[in-house]
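Okay, so here's just one chain, in structure tokens, the form predicted on its own.
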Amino acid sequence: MMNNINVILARSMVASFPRVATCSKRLTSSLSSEAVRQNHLFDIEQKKQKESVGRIEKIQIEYEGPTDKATLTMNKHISTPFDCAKHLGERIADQSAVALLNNDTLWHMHKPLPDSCKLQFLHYKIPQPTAVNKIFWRSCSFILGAVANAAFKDTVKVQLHSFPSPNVRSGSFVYDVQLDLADWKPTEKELKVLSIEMIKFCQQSHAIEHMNVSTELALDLFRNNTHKYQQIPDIAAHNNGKITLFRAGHHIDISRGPMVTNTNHLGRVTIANVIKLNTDVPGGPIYRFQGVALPKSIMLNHFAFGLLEERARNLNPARIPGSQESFEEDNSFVAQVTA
């Protein structure tokens, strides 16, 4: 039965479900030489940027919490949000999802600091969380995507296309995803093997790294990716020439963001459904990937949540990738704090 021998297999769930234990690609295998390849380029790029900082420049940091504040002395283009919070303590670097500059603007918190600046940490119980949900919802389909492109064997060639722009009220993050699977309708044991699988990706607890980089870095980097390369122009020409670049663990992918910090801030996760898409991208079927999840820190429910999954299993509304769009990468940036 085709539908049961596409998906990865847990290995705890080896025993319960015998007719898929014959994939062989798992995220816990050997990293295949295009990760590795990828992987090779961006280490060597963000050394590259580390030492083109040259002499070290002192910044102040005013720091501003809900009952304290703080002055920090750190290093222009060097520190990060991430490093000031640790310096104010081990519960304030867990929790924090987003940093919040001067506040207007909200940053990724391993991206290096560009000057002196007012800061704010932004976590998921604040009073308006909106601007913060959208970060996590985007964090959730940047993952999504690394499980996917992780989640096939060999002989399944899989093309990471795009995720659309976050938006919690259609019940679903998103990942799209070219398959070259004719008609593929994932089982329900499938579906838990992936989410089982997202969770064990998260509870690894992957840094989200950033770092942007130059056209031709990106296009040498998505050079086997069709859909990514065509993208990298269009992407570069709204965003000063740069592509942004964001990793987890060997997992990298574009995004301008701002991510989530780390993957383990991702709690309950469920992939609800997998749709095959109506489309005219070239190169076989487009599988839209959709997904709902909790921070680990909101606590819901049995039966909430179960409503959740159950929207989820509805087809996301977001728009549909087709070969003529123009792309504004997930044209979801979310630069300034909106209400």
The other form holds:
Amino acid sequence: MMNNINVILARSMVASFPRVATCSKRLTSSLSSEAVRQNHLFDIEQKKQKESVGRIEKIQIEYEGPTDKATLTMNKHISTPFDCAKHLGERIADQSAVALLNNDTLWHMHKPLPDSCKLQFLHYKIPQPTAVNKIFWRSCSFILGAVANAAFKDTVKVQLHSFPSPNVRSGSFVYDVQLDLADWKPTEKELKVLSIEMIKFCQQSHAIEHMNVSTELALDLFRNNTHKYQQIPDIAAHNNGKITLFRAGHHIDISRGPMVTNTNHLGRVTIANVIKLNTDVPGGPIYRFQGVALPKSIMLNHFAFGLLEERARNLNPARIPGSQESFEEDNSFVAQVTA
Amino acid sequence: MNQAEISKLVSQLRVRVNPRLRKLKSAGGPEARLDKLRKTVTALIKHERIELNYPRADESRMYAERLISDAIRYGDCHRETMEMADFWLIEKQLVHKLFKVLAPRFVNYSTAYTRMYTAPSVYPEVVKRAVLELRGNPYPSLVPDMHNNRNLIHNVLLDEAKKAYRTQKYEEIAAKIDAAEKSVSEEARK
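Structure of the form predicted in complex with its partner chain, please, following the form predicted on its own?
Full complex below, order starting with the chain above.
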């Protein structure tokens, strides 16, 4: 049925795959060879980093919840805030979007803890959720990249460019993608298919993993993506020569982070529009993918969400990538006015 | 047609009234059941928020609602209401609270005077628990405030969408006024 509707989007590209290392040949066959290569490198590096910890030392984590306190003895450079949350209860592990260390540092939930510290967990309904919202928006952009990367047929060449610093007030999250389509205006049905792909990807409940890698490895990982390849040295220069990578499912991307814990934190998702941008980036036209999403824990009636979808169709005012710009934040050229 | 309108004889409660009353496993019969309920109603009026087993909470909620509703309807000079208050409130200082504090608080309410939540039960226990509270109590809310906290992500998005819509409308109005002025000045030139 979908073949009639659109010639561009491949419906079955995003299927549920277990990790590359564990899955059978039959399942990997529909993954692109590039994704297999990247995940292989990622797995090797992850294993190497785990082995380099050496003798296991213990750290004391003081958890401060809204009503209760606890002290946990965890493993240095191995245990993550998510492990602490699992000790404290399923509910805390499920609802926490990001950890707060010593009341000042936002910490990705799957990033190992380096030292003894005070620990708090933040979710979407706390009284001051601005930071959590921003992290949620960044994760949405990241997942949108994963969907855009996988949703097209093999005949369309897709290269992810970057996403701007997350700004919830702009009404939509954004990913700028290079497609070798001359002038593509997505139909309603194509947008619907994209949205469904994103929902399906989120429902697969991929943990969003985190890893810091050297510039050389990052260059090797993204050697087939000209844009990321060019951005990496600049990003590393602002980040002590390290590149921060995130992985959800089989999708790997650069971002400063932090991200939310799991892709299943996204509830309502819509990819609202894809707009061709006016830029001088070499290699082909850049399209801006825009969407709007809400966390699973926040319910909104369909009329109100319809208003948000309507607004997300307008072009997002975030900075448009050009051939000359400075890459400071993550993977993203920093808009001069970050909200 | 000389019948009185039955619906006006007793105050209509704003909570659901069970068609069959619960026995609440009282060994002493109906009297013991009423004793149990009196204790709960007294505790509710005294503490304004209590946690207890669900059936007892649901049962005593109806009696508390009726008591407050009568207190508002008839006031403290009505003998029957005073007798009911005397019966239901074991601690007699709470009779003053009922007429002087709660009746004025709830007089303009269009909703029920109490609120009930199901409470979680800790695993080996399987009994359904509930929290029963008077509205307008001084404690912090049990459920997160999803409406007034404008920092929550859906509220931020909705507020910005509203702003964008208004700017668009103002622009349209301004364009209309400009067009009207133009046509007026052109006519004047002729």
